[in-house]
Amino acid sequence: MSLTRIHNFSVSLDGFASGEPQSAEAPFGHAGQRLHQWMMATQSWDASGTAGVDNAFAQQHDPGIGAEIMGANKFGPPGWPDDQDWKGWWGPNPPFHTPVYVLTHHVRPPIEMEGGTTFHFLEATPAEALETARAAADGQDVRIGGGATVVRDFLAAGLVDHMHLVQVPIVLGRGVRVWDGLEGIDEGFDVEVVSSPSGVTHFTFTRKVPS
């Protein structure tokens, strides 16, 4: 059975994975890029970036992934379903290079992009979406790409096998929080913690194997 994985998922000290309000000009709202600066400074993002702890985690994002599931707010800003020309934030050659399943109430035909990425639009439960993505992944793992609401829904449904979460030392105060309603979720995982000189802290959640 393939694994369900989350990688490079950044949250603030107060648990927000995105700011507000989201718009075409501000994909992460008032958070800007502050949650992701640690990743953008690594060699995995930019060849001139840093090696070390952050890069070691960042480069685990792609290997072994055969499909991704993301939420509507990761695919586009509010109102994107009304724009038939909208094809995501990433230009003609998105960085996924796999089938990508966008969870939305506004289903539309698939969009085939350069580099092997095809966006499919589903109205489905987490379990239904995962079944579809696993079939497309052809034995490889499925990545849950976010945003926070989708990550929270998959955690609540007990469908996450591995999660790499990065706590960034900023306080956002408002936005979309990942942990709401997930009291005690950590009890189902082995949790490892690694601090980085950049100031972020890496948390690795690995699902416990039933004894």
Given for the second form:
Number of protein chains: 2
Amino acid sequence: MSLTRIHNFSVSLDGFASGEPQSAEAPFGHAGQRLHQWMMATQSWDASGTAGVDNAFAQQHDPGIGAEIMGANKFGPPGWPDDQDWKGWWGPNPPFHTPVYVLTHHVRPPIEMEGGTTFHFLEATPAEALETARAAADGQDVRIGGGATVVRDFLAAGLVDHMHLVQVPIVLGRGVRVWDGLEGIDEGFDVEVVSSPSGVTHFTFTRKVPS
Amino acid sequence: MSLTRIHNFSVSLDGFASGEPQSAEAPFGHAGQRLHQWMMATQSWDASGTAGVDNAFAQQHDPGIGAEIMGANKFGPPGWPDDQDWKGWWGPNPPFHTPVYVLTHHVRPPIEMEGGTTFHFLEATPAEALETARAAADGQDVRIGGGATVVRDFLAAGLVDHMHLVQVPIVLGRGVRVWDGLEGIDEGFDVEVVSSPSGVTHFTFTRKVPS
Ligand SMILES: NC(=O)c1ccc[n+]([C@@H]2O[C@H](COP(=O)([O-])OP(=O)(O)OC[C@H]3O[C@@H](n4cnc5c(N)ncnc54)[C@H](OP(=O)(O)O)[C@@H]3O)[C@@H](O)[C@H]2O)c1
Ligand SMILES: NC(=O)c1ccc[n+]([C@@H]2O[C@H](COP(=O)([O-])OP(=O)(O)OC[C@H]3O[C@@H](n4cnc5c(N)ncnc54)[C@H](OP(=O)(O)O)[C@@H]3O)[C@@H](O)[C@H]2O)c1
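Please supply the coordinates for the form predicted together with another copy of the chain, as a counterpart to the form predicted on its own shown previously.
Below: every chain and molecule of the assembly, starting with the one above.
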């Protein structure tokens, strides 16, 4: 069965998955790199990095994934739809290596990159986007890549099977909140929690099998 | 040195320390007992309870404390100032056994209870209240007992030396938020994090010694 998975999704203590304002110079706004330092310190990011629990979680990002769905604000900074040459943050060979569906109200033709990544632009409901991505994933799982808005919308629509969320013990104060409108969402999941010596806490949400 | 401490302060994943609406029947609103189940399952609450990490933290609540400061909404449900007989939720022998300073705009004469607890009612800034409580604590520490509003105000005023915060993996969606207005508050603290097999996560905030 093809699952819908979220990985390495990092939030502050106060529930923000991005700071503000987002810009080309500061993709995460005033959060800087604080939300992802835990990941950049692991072997999955840098060969000389750590090999413990943070790395074990980080490495689950790719295996078994056949397509990603991301939001317009993950794909580029404000204004990217006006730039016909914008091809994402990730250079000529992006780290996805699968079809990637960018949810946006500014659709454009697909962009084929090196290494197996093709960006498709889609105006669709979460359920429709998932159906499209799943067909492309060819039996493999679909990753919801963020940002907060898209994660929230997929959770609200009941479409998420597995979510790895990483809480970083910082108080951002402002940015994009992930939990708004999701009262009681925990009831549909089994939740496992483990803290890391690095200071972050890993939450694994697994959708309860309907009884 | 007399410290200002917070213990067993429980918040949801989305940062609420109480649900809504608060009432005599539901002191925590729609949160019910979900924020404190972890504590009620320990030996410190019930002799047949658990004796692990949750209990170790829960037991730090009392030793070394000479006075507590709490908010008006912890002391009683909406409307308690209109009831001249209201003496708190805790019966004739409340579990504080020290002077307790209730911050309120509805001051009344002190109420002496059994077992060493006396409720004092105070309209004062956090710093003034702390000075008063510290004088009464006779060299011991002062506990900030909550709720969220009072914890937030004492954090914002830079008056907290030690905070034990317990995160419960539920999404309350509404209630009283603790982190609002506290952007960057983590920078003044060393933060240690440990998850418990019960599913909650214990955060220990220790004020950084000024360098
Ligand atoms: N913390 C993490 O782990 C993590 C992970 C990924 C990204 N991020 C960060 O999060 C930020 C982006 O998050 P965000 O919440 O601002 O935005 P986002 O979720 O990336 O994108 C939201 C935008 O996507 C478009 N969109 C969403 N659903 C749509 C639909 N059904 N149909 C058509 N368009 C749709 C809309 O943009 P338009 O109307 O403009 O087209 C919407 O404003 C960035 O800073 C990124 O770096 C963080
Ligand atoms: N999660 C936990 O661990 C925990 C711990 C303790 C309590 N709680 C719960 O939290 C809820 C109460 O929290 P809350 O945030 O609503 O309220 P609170 O912090 O208990 O009390 C806030 C109220 O205290 C009074 N007050 C505060 N500062 C004052 C000052 N400097 N001078 C004068 N009066 C002042 C004001 O009331 P008036 O203007 O009406 O006088 C204010 O509205 C309750 O449901 C309680 O059961 C949770």
